[in-house]
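Shown here is one chain on its own, the form predicted on its own, set out as structure tokens.
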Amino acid sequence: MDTIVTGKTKLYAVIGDPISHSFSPEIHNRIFKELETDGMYISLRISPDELKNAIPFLRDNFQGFNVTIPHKEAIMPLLDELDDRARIYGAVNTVKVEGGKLKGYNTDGFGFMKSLEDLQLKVKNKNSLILGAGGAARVIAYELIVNGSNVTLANRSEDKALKLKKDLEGTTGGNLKVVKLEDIMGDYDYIINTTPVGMSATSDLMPIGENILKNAKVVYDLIYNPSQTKLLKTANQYNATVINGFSMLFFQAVKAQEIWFNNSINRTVTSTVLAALTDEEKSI
């Protein structure tokens, strides 16, 4: 039976610009339906110039909301409180509205690690190569390091990667290596692409050479549209476990709901919703 929206229905949203491409409403509303929650989740296009003025509207009308590009860093000084992970990552993707105050969280790292756990994949003592040195690379490198993986950052700009290395070593107390993309050598258990190479105009390209993929055990591309990038298709030919970014997106959404409702969502619910959404996602 479809949910009937009433004056008591609680509102949730994702804010960004652009935002029409977001798959978050589909994920959250599916979870709401499975849990029989009286809630509705929508997408809201808010431009960078409008963000500050939108805060009172969001506070007064929503129980919680997600934050995506280009607001993940810009919203931080506009919030009343920040969770430790949001502070460490330097970005917010989830906001809880409680008692008239806004608290920012970041569930991206949880989503990434949970997507590996869901496939019973372990990272401890594994050699991991992260492609890129932006915000997503920071989150993933942090989680891999604190979970015992040996991390190498590969980026076109070595200076940017070296800055990220310094920051991460400060927050994790661990060590990591830096190489230029064109200088990657050796074998890696995990290869994670955080760059946009493989999307739309670059769909026929890979961020690294095919030879680097030959002995990889797991190749993870944060891109989920298309669901199979050239990187993943090629890695699959070498019998690597291939994962796209959809499961990370899904599990970070699950964590956001757990924060909003202060309650855990059981595995039966997540498995049911993820299976249904994955079937749809394959046709994107």
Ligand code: NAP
Second form
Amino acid sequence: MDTIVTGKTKLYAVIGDPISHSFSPEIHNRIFKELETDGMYISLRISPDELKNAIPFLRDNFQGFNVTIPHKEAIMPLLDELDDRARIYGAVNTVKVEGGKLKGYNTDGFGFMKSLEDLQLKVKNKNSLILGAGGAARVIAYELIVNGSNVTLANRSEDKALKLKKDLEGTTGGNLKVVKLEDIMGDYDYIINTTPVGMSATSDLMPIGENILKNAKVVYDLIYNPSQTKLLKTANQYNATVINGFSMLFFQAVKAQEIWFNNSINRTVTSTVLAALTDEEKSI
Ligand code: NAP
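Can you now output the form predicted in complex with the named molecule? The one shown was the form predicted on its own.
Let us now look at the entire complex, which starts with that chain.
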């Protein structure tokens, strides 16, 4: 059924700056279509200077919206309520508008864990190495620790990794190791790249040496453009399960819709939409 937009169509958006490259409208509109939801999802470029003044417009015209760079932290004090994950991660990527109030959520961690669950991969008691210590590393390390994985952080600037370790030990009650990027040794079940190394200008580079990949079971690169970074191509040669960042992006979007509609989306729908998007993603 083709959706006709009417005055009653519910509106959703992603806000950011820049925003034209965003994959979110396509993901959300495809899910709407599959579920025959009378909804439309658009991208809105809102600059940092405009964010505060845009809030009443978003509240009055949208049922919910996603938030991306550079607003994920800046929007927090402008909201009426935050859920636990948004508070713990210190960033919001999803807002639900209800009764004239704005509640902020963060679905990135759910997206990451769901992308593993979708492939029936378990993290409990596994050794995980996270490359990077920024916002994405914080989310992923938190989820891995609370799900029972032994986590090691390796970052270019060691002080930033040590600060993240301290924060995460406070929020999870668990503990984690820190190593310098150049000092990584040993075998890891999971290696997760959250650095931008491997994107466009660095597409011929890997964030770590090939020797560390030899015994990895799963190598996950948060980058999805290109769909196969040098890291993933090399890990594939060593027979690791390789995953790019597209499924995390997809499942964080699924969770956002579940929050907006207070409903769960079944696996038949997610598999159908993900398969269609993955075919397209291979060609970007
Ligand atoms: P961020 O907060 O800026 O952190 C980036 C991290 O990468 C920092 O720890 C930084 O190290 C490190 N880094 C940057 N350039 C490097 C280099 N040339 N060599 C080694 N390390 C380098 O960014 P973020 O928000 O965590 O995002 C990280 C990546 O994940 C981005 O590529 C983003 O697009 C992607 N991402 C994907 C998804 C998804 O759904 N697929 C979701 C979130 C993020 P220093 O501390 O030394 O600067």
